[in-house]
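Coming up is one lone chain in structure tokens, specifically the form predicted on its own.
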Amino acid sequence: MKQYFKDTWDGIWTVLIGMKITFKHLFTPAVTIQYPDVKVKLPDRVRNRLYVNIDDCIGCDQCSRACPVSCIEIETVKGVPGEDLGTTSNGKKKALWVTKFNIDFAKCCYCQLCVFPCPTECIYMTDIYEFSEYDRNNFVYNFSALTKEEINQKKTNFEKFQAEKEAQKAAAAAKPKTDTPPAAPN
């Protein structure tokens, strides 16, 4: 009987110190952080989703080869004598017109390391940590600022100017030379 009461007693007294601890946090403030509406401060230097500012972009193509993983495919072609590209936000007269600039973040490591050797800045990491999708298609950012037919036109453009410049060597090294000097008399 008297092992009965002493169970008994632990019992309560192991139910109490619960208890305790219950009306303890009860009474504090919650630090509980109501996600979707209240969204926590994020650190400085924080890695997240990269964003590209095409209109600074001069397609370079380092950050592409200072990817670890192959997730940024950039295509350009260039611009033909006359034609104004524009030029960046630092001043740097542009060359090419940058077709394609995707990134796969589906492959991306966040690793930053594309971020550095632009010469433009014009890729940099934002503070966009929340971007799921259902289809993993959905994970590839065009970041060009081009249409279809933009991009088959400055091609187009781009290989009318390459023509026009090989005939006109062809033609030049077609030309006889008239220029030679008279023969030295024996």
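Just so it is clear, the structure is predicted and the values come from calculations on it, not from any experiment. Positions refer to the first chain, counted from 1. Heads up, when I say rigid core I mean the largest set of C-alphas that superpose within 1.5 Å between the two forms. Compared with the form predicted together with its partner chain:
- V38 shows a C-alpha shift of 2 Å or greater between the two forms [criterion: core-superposed Cα displacement of 2 Å].
- Superposition of the core reveals a Cα shift of less than 2 Å for E166 between the two forms.
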Contents of the next structure:
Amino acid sequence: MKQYFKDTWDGIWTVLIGMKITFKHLFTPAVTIQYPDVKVKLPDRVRNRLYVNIDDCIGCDQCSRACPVSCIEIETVKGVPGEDLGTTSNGKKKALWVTKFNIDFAKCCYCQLCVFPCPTECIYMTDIYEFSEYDRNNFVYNFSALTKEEINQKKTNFEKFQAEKEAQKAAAAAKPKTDTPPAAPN
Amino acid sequence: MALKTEHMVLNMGPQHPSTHGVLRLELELEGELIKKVVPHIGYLHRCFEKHAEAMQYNQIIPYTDRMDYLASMYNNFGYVIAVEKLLGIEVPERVQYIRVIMGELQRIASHLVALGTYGLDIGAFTPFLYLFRDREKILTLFEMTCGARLLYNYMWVGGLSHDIHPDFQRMTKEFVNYFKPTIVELDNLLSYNKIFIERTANIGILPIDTAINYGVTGPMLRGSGIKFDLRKDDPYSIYDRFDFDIPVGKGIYGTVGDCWDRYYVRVREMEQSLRIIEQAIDNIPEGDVQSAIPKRIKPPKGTVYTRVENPRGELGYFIISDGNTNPFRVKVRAPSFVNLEVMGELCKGHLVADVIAILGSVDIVLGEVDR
Ligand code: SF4
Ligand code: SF4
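The block above covers the form predicted on its own; next, return the form predicted together with its partner chain.
Full assembly next; the chain just shown is listed first.
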């Protein structure tokens, strides 16, 4: 019986101690913010959506190989001699047209592994985090600056160049061909 | 004629607020009494171990983050020291210090979630809010250091992804000073609350022999009164340089090894983590945190097993290397997975309502149980 009253009293007393603490907190300023209206300031190293400064990209594919989830898709076409592709801002000569640079942000895990190997520091993380979409396909961001026509033109340019080179090679190969005939396929 | 009765089978979860994720407990009941508990797992299986075989060593680190998502830093920690051992790399002092500080901050953050949600399960809502407020401060420290709040990919093989922020030391000290009185507040608010004690003391008692037989580790094992902490018993990194105690359960309000003891061990552990941080934060030597990062990670043939004291227990990585850039096999000994198995023993003979109290005190993270 005595124990029962003691327990009851302990129950009330410890709850009162808790109440005292919560009562004190009643007068401390709120730590929550009203999110869409008020936003916290993000630190400078924040890791959110990637951005690619395509003007500086040399198409070396290193970011794509570093990615653990393979969400970066890069396709390049070689520039033909005589074509000026420009240089990057840190002085690297570009040799490839980046015809496709897609990042699928639905797959991206924001690990930042792609950022470190880039030789021209043109792929980096920004502080944009509000980019939800209704359709998953909209998460595939295309960073390539070339239009479809341009891409086709670059491709045909290169193909033409390749074909010419092949023809030259074939011509060069055709000369000494007379004395050593190739083995006939059986 | 006696009334014919049968045991009733009840499924708790996978969608249940107090199973802390997607866990299904199959309860066999006789009235209100538990006869048998079988945990069913696998709802969050993401093939970490298989994935790891197809990844390069450094690409696995983001995947380790996603196992125990409440203690990502510590998962990174265990993994990188395993690979470093395989490669035979000596890591700079500065990196070691920063890793220990981050690890201990992460331990506090993880325990804050564990304690907060435990209170919530038992019916105390207020501590949950206060503890999450404090955890937010730790997450801010992490965010300012590496840019991410939950999945850090911060510790790399041989170094760190970023050096600490210039403000980091000051803000960490501020946090330590702020947090000390908060633990006292938590004690008064929840730990010594009579209602909370009634719900947890003498419930789910884990005897020492059962704990050892099941391979239980971490705060659960210490709650049963065994002083076993890998930071002291098998020191890794630079833990042997710090002075800290290992809190164990003493059965203050009930029997040694009950839910309250497990809860209380976590509270006291946060204090010890603060002590380690205080000792380390002013002694971070100068240096470059990336100097020892290998250009290409290609360890020689061999195997390695390392274990670290994750907030939930012994986290072990067993890596087999066949001399390639990908590991041949990565096996993880997940503490939550092992600790969860003892549920059946703990719940026997208790009431249905106690299952929730017991499960909360086991403190599982389903991401790690299922991997
Ligand atoms: S952040 Fe990680 S997942 Fe995203 S694109 Fe870069 S490497 Fe891939
Ligand atoms: S690593 Fe940089 S330069 Fe190379 S393809 Fe990626 S973004 Fe372009």
